[in-house]
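Consider the single chain below, provided in C-alpha cells and representing the form predicted on its own.
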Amino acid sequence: MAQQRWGSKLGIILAVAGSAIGLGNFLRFPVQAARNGGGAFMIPYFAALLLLGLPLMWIEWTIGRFGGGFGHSTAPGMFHTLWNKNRFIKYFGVIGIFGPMVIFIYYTYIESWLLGYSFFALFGKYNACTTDQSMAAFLQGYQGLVKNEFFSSIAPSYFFFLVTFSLNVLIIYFGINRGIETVCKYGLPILFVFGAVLVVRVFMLGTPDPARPENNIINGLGFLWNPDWSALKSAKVWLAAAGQIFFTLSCGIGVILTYASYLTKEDDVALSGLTAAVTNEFAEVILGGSIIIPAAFAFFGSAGVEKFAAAGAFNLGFVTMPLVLQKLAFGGIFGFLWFMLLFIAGITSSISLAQPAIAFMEDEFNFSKKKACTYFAVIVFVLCQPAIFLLGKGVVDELDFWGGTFCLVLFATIETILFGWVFGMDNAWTQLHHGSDITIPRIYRFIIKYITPAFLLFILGFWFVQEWVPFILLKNVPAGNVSYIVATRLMLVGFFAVLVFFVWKAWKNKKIRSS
C-alpha cells in the first residue's frame, strides 16, 4: 500500500495542533489553574512545558518521521526500529494503539454532548433552566442520567452520539489529507474566530450587576492569575500542572508518532514540533483563559466560581456557562458559539485517536482504508456502549484513568527512555535537526536525556508510592458501582491482550514472508 502523505506543512501543522486542542483547553486549564493558586499555578505550567511538554513533542515527531521512514506509522513497529535487536519492545508499542482507542470510546459521547447542547442553544431548550439545579438536571436528563420533565430517555442523546460517531468515522475514511487535514485546516481557524468572539463579547461584559460592583470582569480575570504564592510548596500543585501539560499537548498517546510518520524524511520536525505547540498554548491560555472563569466571575462572583470549579470541568462547561450566556442579549447565539468551538474542538482531536489503529491495520496487516475504517467502527461502536449506558457507574472516569491518565505517563516514559537512551542522544540530536529549519538550543540535550525522563519518573512514582494500593484495591469505589469497574477492567485487560495478540501474529506473518 502506498505510503499517505500530508498535503503540506501548514496541514500537518493543524492536525497536530487540532488533535491536542480538545475539551482540555477550554474546560480543563480554567479549572485546575483556579484550583491551584491561580497565577502561581503557571509557574510549574510553563516549567513543565519547557521540561517535559515541548521535549515529547520534538521526540514523538522525530520517532514518527523516523519510524515511518522504514513503513510504520504506530508505535509497535517504531518501537522495534528504534531497537531491533529486543524483541519485546514492539509489546511496549502496543500502549500507543490502547491508549488512543481507549480515549476514543468515551471522548466521542463527550463530543456528541456538545453537538446536541449546540442545537439547544440555538432552540432555546434549556432555556427555562433558571437556577444551576435546574441546568444541571436538565444535562442529567439528557446524559440518561435520570428521566425529569426535560427528557424521558437517552434517545436525544444516542441520535447525537450516532451522528458524531458517523462523522468521526466519515472522516477517517477520507484519509490524512483529504479527510483530517482538510478539517484541521478549516476547523481551526473557525475554532479561533468563534473564541475571539466569545472572548470579545466577555470583556464587554464589565460589571453587569450595579449593586455588586466587585464582580466583574477584572475582578473575574484576577481570580484565575493574581497569584497565591503558597501553592507553590505543594507537591500536587506540580503535579497537576504537569498532568495539564500531558492532557493538553497529547503527547505519550502515540497521536503525535503516527502524524509524523506521513512525513518525509526531509521534512522539518523541530519548528513545526514547536508551532503546533504554541498554537495549542495560545488556545488554551489566551482564549481557555479568558472565558469561562471571568465569565462566571462576572454573574455570580468569587463564591459562585470556586463551588462551580469544585464541581468539575463539564458542571462549568454544561452548567454554568449555558447560565451566563442566556443572560446576554442573543444568547442562543453565543452559546451555539461556545458549544460548537467545543464540538470542533473535540472532533479534531477524535479523529486523530482513531489513527493508530487505522494506521495499523494498513501497515501491518494492508488492510485498505475501507477494511480498516470498518473494522474499527464496528468494534468501538461495540466498546463504546458501556460508557453510554453505565456513565453513572464510574465506567468514563475508569476508562479516562487507564487511557487518558496513566497510560499516557508510561508510554511517555517508555519513548523517552528509547529514545535518548537506547536509540542514543547523537543518533536522536542527529534525526531531530535532519532537514530542521532551526537549531534548538543545546541544553535541550540534557533535558531530553536526563531532565523529561527523571520528571516521567516521578510522577508515576508518586502515584505508586500513594494511589496504587487504594486505586487497585477499589478503596474509594461506592459499593454499586465495584461490579462495572472490575467488569471495565476486565474489558480492557482483555483488550490489550488481544492488540497483543495481532501484534504478534503481523510479526509472525513477517517473518513466513521472508522467509
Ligand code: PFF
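Predicted model only: the values in this text are computed from it and were never measured. Each form is matched to the other, and the largest set of C-alpha atoms that superpose within 1.5 Å is called the rigid core. Residue numbers count along the first chain shown, from 1. What changes on going to the form predicted together with ligand PFF:
- In the core-superposed comparison between the two forms, residue 450 has its Cα shifted by less than 2 Å.
- Once you line up the core between the two forms, the Cα of residue 482 stays within less than 2 Å of where it was.
- The Cα shift for residue 468 between the two forms, taken after rigid core superposition, is 2 angstroms or larger.
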Given for the second form:
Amino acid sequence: MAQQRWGSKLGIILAVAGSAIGLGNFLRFPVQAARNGGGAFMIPYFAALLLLGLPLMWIEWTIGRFGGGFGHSTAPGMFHTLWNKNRFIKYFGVIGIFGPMVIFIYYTYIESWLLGYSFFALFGKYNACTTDQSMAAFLQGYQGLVKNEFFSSIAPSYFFFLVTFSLNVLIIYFGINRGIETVCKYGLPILFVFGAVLVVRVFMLGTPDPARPENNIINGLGFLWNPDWSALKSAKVWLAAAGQIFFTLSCGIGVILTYASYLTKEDDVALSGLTAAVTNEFAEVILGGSIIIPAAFAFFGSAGVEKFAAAGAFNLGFVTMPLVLQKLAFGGIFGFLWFMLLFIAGITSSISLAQPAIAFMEDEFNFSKKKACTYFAVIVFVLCQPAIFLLGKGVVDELDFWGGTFCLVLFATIETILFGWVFGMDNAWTQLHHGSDITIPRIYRFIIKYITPAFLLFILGFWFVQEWVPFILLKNVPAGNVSYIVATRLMLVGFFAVLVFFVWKAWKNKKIRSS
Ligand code: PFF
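What I would like now is the form predicted together with ligand PFF, since the data block earlier showed the form predicted on its own; can you produce it?
Full complex below, order starting with the chain above.
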C-alpha cells in the first residue's frame, strides 16, 4: 500500500494536539486536581510533564518516524526494527494496538454522551433539573442505569452512540490527510474559540452569591494555583499527576508512534513534539483549569468542588457544569458550547485511538483502507456493547484501568528502555535531532536515559504494591459485579491473545514471502 503522508507540518502538529486535547483535559484534569487538593496537585503535575511527558513525546515521535521509514506504522514492527536481534520484542508492541483499542471502546461511548448533551442543552431538555440530585438522575437515566421521568430506556443514548461511532469510522476511512488532518484543522480552532468564550463567561461570574463573598472566581483560581508544598511528600498525589500527564498527552500507548510514522525522514520531530505538548498544556491548565473548577467554586465553594469531584468521575462535567451554566442568561447556548467543545475534543482523540489498529492491518496484512475499516468497525462495535450495557457493573472503570492506566505506564517503560538503552542514547539523540528545527538541552540526554525510566519503574513498582494488587485481586469490587469484571478481563485477555496471534502470523507471512 502506498505510504500515506500528512499534508503539512502544521497538519501533524494539529493531529497530535487533537489526539492529546480531549476529555482528559476538560473532565479528567479538573477531577484529578480537585481530588488531590488543587494547588497540591500542580507541582507534581509540572514535574511529571518535564520528566515524563516531554521525554515520552520526543521518544515516540522519534521512534515513530524511524519505524515509518521501514514501512511500519505500529509498535510491533517498530520495536522489531529497533531491536531486530530479539524475536520476542514485537509481541510487547502488541500493547501499542491493544491499549488504544481498549480506550477507544469506552472513550467513544462517553464522547457520544457529549453529543447527546449538546442537543439537550440547546433544546432545554434538562432545564427542569435545578438540583444536583435531579441533574444526576437525568444523567443516570440517560446512561440507562435507571428508568425515570427523564428517560424510559437507553435508546436515546444508543442513538447518539451509533452516530458518534459511525462518524469516527468515517473520518478514519478518509485517511490520514483527508480525514484526520482535515478534522483536526477545523476542529481545534473551533474548540479554542468555544473554550475562550466559556473562560471569559466564567470569569465574569465574579461573586455570584453576595451572602458568601468567599465563594468567588479569584478564590476558585487560587484553589488550583496556590501551591501547597506539603503535598510533595504524598506518593498518591505524584502518582495521580503522572497518570494524568500520560493520559492527557496521549503518551505511552502507541498512537503518537503511528501518527509520526507518516512523517518523512527529513521532517522535524523535536520542535513539533514540543509544540504539540505545549498546545495540549495550554488547553489543559489554561482552558481546562479555568472553566469547571472556578465556576463550581464560585457557586459551591471549595467543599462543594471536592464533594462533587469525589462523587464520581463524570459529576463535575455532566452535573455541576450544566447546573452552573443553567443559572446564566442564554444558559442553553453556553451549555451547548460546553458540551460541543467536549465532543470536538473527544472525536479528535478517539480517531487517533483507532488508527494503530487500522495501520496494523494495512501495513502488515496489506488490507485496503476499506477492508481495514470494516474489520475494525465490526470488531470494536461488538466490544463496545459491554461498556454500554454494563456501565453500572463497573465495566468502564475496568477498561479504563487496563487501557488508560496499566497499559500506558507499562508500554512507556518498555519504549523508554528500548530507546535509551537498546537503541542506545547516541543513536537516539542523533535520530531525535535529525532534520530538527531546535536543539534540545543536553540535560535531556541524561533525563531520557536515567530519570524517565527510573521514574517509570518507581511508578510501576509503587502502583503495583499499592493499587494493582488489590485491583487485580478484585478487592474493591462489590460482590454483585465480580462476575462481570471477571468476564471483562477474560474478554481482554482473549482479545490480546488474538492480537499476539496476528503479529505472529504477519511475521510468518513475511518470512515465507522473503524466502
Ligand atoms: N489524550 C486524550 C485526552 O486527554 O482525553 C485521551 C487519549 C487519547 C489517551 C489517545 C490516549 C490516547 F492514545
